[in-house]
Amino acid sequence: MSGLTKILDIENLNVSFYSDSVKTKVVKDISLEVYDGEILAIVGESGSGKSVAMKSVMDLLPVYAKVSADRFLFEGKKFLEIKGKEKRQILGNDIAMIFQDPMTALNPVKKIGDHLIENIRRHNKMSKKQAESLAIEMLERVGIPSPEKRMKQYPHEFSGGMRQRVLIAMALCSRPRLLIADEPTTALDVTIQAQILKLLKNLHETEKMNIVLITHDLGVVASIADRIAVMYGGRIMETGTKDEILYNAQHPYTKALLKAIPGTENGKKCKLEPIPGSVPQMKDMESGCPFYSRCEHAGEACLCEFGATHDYSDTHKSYCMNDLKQLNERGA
């Protein structure tokens, strides 16, 4: 994707947790780019390291976490080297994050209007009246009816979908360059999921907002993502455009995820093919391919090394010790 501006540029990001002098790597040598004008989806099972990787961008990891990277740039700035007020300014104004459970992200004894006004005034030099006016405008923009009335209500008086819209409105108040959406539709029914995804897509287009969408559901990203990164066991297994991942997946893990999506073929319902086994503990995946114990094509080399790089286009890469071309020709 030469010629496009990189908003976020990360190379070989590692995140380790330290407990009782024991070091556990939970994100291992991942490289990601977010280009200006795109939506990047990071997909994988729970526990694959998606949220941890993005919380390192937001500086939201616990004190026992250590972050390192060969390159970590936000709009060309060396992000890990930025400290104090300058970093808070970037995180407040240029990068925002919405979380998967809006009820725990909102203070139950504080009115919705107070949440928004406090957030606006923290990052903008505004009077309370100006902040209130902007808060009402943001609630209206995310599709909340009667915003003046809603400003005076508490989180428990909102539905799950409406609470999620409130969090999106809070993120929009500073008009960030990058919005990280961490499983924003997980706790919602399918109808509300579609509404929230449509809202994010609309904001991406109208506000020129770049989005990183974290999800465990490949079906969710089909309607919204430009590119997809597939994660497992703290590593990126495959990256590519939406069409490359959904219609030309190469890595055994990506293909297994796709087979686990409900669907139809020739008008008939397809039988789901669950991935055998379960996600191993991070401490058990220090070396080799993390998918080794669940992959039917795994060999001895997979136990020792993570994976060779297979390039299929400028945008499509996969990481596996197997000869993927040979596997795919056999229909594996």
Given for the second form:
Amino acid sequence: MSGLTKILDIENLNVSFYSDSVKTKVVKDISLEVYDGEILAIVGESGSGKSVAMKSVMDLLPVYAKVSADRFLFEGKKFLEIKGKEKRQILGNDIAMIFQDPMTALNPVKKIGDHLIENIRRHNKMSKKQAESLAIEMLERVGIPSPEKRMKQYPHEFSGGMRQRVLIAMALCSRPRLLIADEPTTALDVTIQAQILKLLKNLHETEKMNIVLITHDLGVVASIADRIAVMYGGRIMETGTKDEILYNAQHPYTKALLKAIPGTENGKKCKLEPIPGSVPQMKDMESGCPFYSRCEHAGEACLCEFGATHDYSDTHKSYCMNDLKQLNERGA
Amino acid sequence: MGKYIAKRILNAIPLLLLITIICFTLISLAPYDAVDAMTTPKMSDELVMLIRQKYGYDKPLYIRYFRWLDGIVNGNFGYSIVNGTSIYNDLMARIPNTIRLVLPSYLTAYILAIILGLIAGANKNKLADRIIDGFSSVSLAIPTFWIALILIYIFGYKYRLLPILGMNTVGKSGAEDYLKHFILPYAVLVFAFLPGNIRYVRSATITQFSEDYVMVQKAFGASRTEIMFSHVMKNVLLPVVTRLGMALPTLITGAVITESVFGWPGVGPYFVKAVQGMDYPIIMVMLVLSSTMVILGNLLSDILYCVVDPRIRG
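For comparison with the form predicted on its own, would you give the structure of this protein in the form predicted together with its partner chain?
Full assembly next; the chain just shown is listed first.
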């Protein structure tokens, strides 16, 4: 993997929220890379900081959020230092984002066509006619039937899945190098979910678009991701290729998470094992491992310090204070 | 659409009837005998009785109501019991004067409010917002008659720049003279209509800026100006346009106090005088007129909504 170009290269990203002079660290020292030609999935429970981490890339965090990082490169550019107009030329052009709730993501009083044309003309010098035909082409590309007619319609005349397609088409117009998909299927029903995921996978292959997929659904991950980063409490717990994480998980949290998937074993229904407890408040876990309070192997060291790095392969890393090899051999 | 409007108008009729019944009952409950306006203490009881019979005040309430209703439906607004003039003629002379004053003031305030409200809402909690919102809070608390008196004191008394009473100087006419009389009540009314509208536009703008589609546009590289003019503004203007309909009753009864202070020959002083003199036919007509305006205004609002909002139009 190290031979490949890094599209996004983040080291020790920290995001803190300030309110009434209280500082809450929401994302702590996370390091992420997106290589050219892959789909990276960031998996985690609600409140694990996965959305916040990616919104910091897009400059979408509220004013009371503070972002810092040792290294934050997008295609070799120091991304945190780029501001204003220069940044806006990259957003929606080289890097695009689609969101969780397609129902509210479009301006209700603006026609679909105007959404697309506006976005195309923002980043490309193009006549209105050209932009219109490109928009129609893109709508067709994402699987919207009779796009000419649909261009003249308003968002409320589209279903949720269709709106998500429109947003994907919007993102696609400028052929971005990176698409950040923030839980793109969470608000959709299951059959539509599968269609949207298939579309994303398809676009990834044909348009050479790299994707960061934020999700809490391991089923989604299994179907399209190449690499997975598991996040919890603002930290990355384990990263690895899809197979390494799904079939050879090392970290206690990842293992607990995988056990909590409803499924069958040898055709028999097996019991679902939930992770006891609930996600702790961000303010209660300043240092130490965020999984401390729910982890069955937690020791005293876990309270004061976060994870020693365990390397299993070039791609597979996990962060835990325990001697995981010993633990896993014991069959825990 | 036509069907919808027809239905709404049909719905308005029983509502109007109900309003007239309530008004009529309430006025007749007032501890006052309408005949006193037309009699003097020296008149003999027989004469008072005759007058009472002539105007029908000896009849029970519901008969008086139906007689009155019959008149209104046939376009007969009745006569003032104080000076016997036709209410219809009085109003026809006065309503245009009021509209002449209120319409330009309201439109000025409306346009100013849209501009200021958008600026304030887009810069929430910044200096511009603090100034504009502060201004609307303060001016909302200041009564218009007070502003009117201050202006009269400054421009009419201290510097003697502008006339303080009426619509024209007696014996003079022409645009210049009219404008001189017009400017003070106009300013007061703009000031009166401004704060409520600013607040409305401001809060609508703030709500729109927190919508998801604004974030999405940011993610697609739209600048704040683009978001403001190409996205937020249209969404803000939808409810604001419909507010125009609600302003319809203002055209007639929106300036009662200001008109009275400046002696503007509009509906305001006429109504105030009628209330003081317990001239109840005038009061009734005014109540019916203004409630009709409120109902029509609401209807107009709803129709405007249908016209401008694609979600409802569809």
